[in-house]
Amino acid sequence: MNIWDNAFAIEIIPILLQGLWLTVQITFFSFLISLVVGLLVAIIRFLRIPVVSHIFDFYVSFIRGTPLLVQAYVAYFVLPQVGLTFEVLATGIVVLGLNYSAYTAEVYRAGIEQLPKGQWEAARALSLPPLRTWFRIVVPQAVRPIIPVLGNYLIMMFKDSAILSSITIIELMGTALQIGSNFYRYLEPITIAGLMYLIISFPCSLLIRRLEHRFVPTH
């Protein structure tokens, strides 16, 4: 008996590619959410607005202190019990995006705090409005050195999206598990799914490494 079935492996590749495509879409939209929400959280925490900043401090601590799987289960199982029902794919994308927003917020904060004080003083001297100061001066300079870090989070998010299979989203890992369940063969689908994750992640890691040399200043 052959442990590995080449014919079966070739047959399931197109199905797994469909799962991979959904994984890429989930990662893309979740990453957009994490970038936007993370930036807003970082700005609000940096401004130290009474009460509001503390709420966002708790948000970051809560998200970082609880597993992504638990957050996905809460969104999928608990929220419908209190009358909040959402489409499962949208739920997965939002959960993944909000989870990573807590981490991107910390990265943004580090980038903002590294900005020279002279930049703030120059903005005040020119009497620039706060929004213009943030989005024309602060954010562009703060984001540039943290691009490689954000890129690493993108790769991690791509791999962590496999957790969403636990809430019935048939992305790449969910597709592999479904094939394994249908045919009682897990070796080929799980192995090929792992290789697909690697094929996407490895070149991206090399690209991030090149970006580090370009954007992160050396001392």
Given for the second form:
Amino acid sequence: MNIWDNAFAIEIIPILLQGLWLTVQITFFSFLISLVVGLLVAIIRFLRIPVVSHIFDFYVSFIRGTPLLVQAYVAYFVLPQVGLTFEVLATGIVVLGLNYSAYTAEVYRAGIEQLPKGQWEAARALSLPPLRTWFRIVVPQAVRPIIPVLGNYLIMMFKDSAILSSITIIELMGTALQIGSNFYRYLEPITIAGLMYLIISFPCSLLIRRLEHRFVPTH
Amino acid sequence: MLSVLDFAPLLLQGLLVTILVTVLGALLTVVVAFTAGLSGLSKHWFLRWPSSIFVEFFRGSGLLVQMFWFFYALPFLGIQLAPLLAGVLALGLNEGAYAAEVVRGTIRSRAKGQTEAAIALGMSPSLRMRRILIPQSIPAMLPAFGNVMVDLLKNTSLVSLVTVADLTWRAFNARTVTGQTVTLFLTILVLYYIMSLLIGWLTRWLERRFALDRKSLAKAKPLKSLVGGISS
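I've shown you the form predicted on its own. Could you give me the structure of the form predicted in complex with the partner chain?
Once more the chain from above appears, this time first in line as the rest of the complex follows.
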């Protein structure tokens, strides 16, 4: 038996590409969730509403302090026990999205805190209503320097989505493991899957490094 | 039916395995980070290139893939690693690749003026690195290293997927026997959270220690007298 079987490797590429496509879709939807939920969490924490802001502080700290794998298990095994059943794929997307929302919330916070105080004062002097202050003044200015950071999280999310294979979602990693157990050949599927992750994430991180130079002011 | 309490000793064993994997992984991470980080700063391409290939490869392909590769794929090349070794190796190399960027970035950011001063004093490159740049950079690296260590702790849960009997593995298996999924998973979530907080506190304590050391150092040898000594 050859150590590396070329014919087998070529044969499984289309199947792995299907898994990759699901991985890309999962990453896209989870990223959207993390962007929206993260922004809401950041705003609520910033407003310092008694009790509510503390609850969200704890949310961020707890999610950041516990493993994604265990969070996925909780969603997959615990929620059905308390009467909440969702489709596995939707569960996975939401878990990944909520996990990263704790990180994006921190990124937004950094972006908001970077904003000079004068901007808030100017908005108040013009007696702009709070919602307009946030969405016309704060968010547009806070977002620019954090785009590269959010981009980095997008790449990390793409790779972390592999963990969802452990709750029976057959994305790229899940497909590789399935091929491995069906043919009892793990070398080719796992190596090719790893290369696929690398081929996508490496150029993306180069691109983000470029963006960093453009968007983030150098001190 | 068995209760979660019957599984307390097993969960405790799992906790010890998680701590062991974290400590071993942390040691490997530090070694890898400094080796790859310092070679990344080298003037010689034969040190710099392997370092950047290593960093990009391990950061770009994902920890779980690497762990599965060490566990499932490596035996096909005739190398069989024990599950614990495969897990620790993947963790240390992956987190080490991230931490190498911390080492490289921190040292490089404070290299210029310090290097010029050290060259002016006639220090050799290796002496400059050992006596000036590394000791000065370590306090600045601490917060980022703290994050890497929390990340490492959380990622140790992935060793359960390559059959290492850690905390997550124990909870996963006890679940099928006790059926008490909610209690079990909440218990281990809290345990992981407490450990993450501990690492955070330890990092901040170390930061304060280093900050104090620098203050007392400044008191002991005022810069003024040094300058005065040279000019007189």
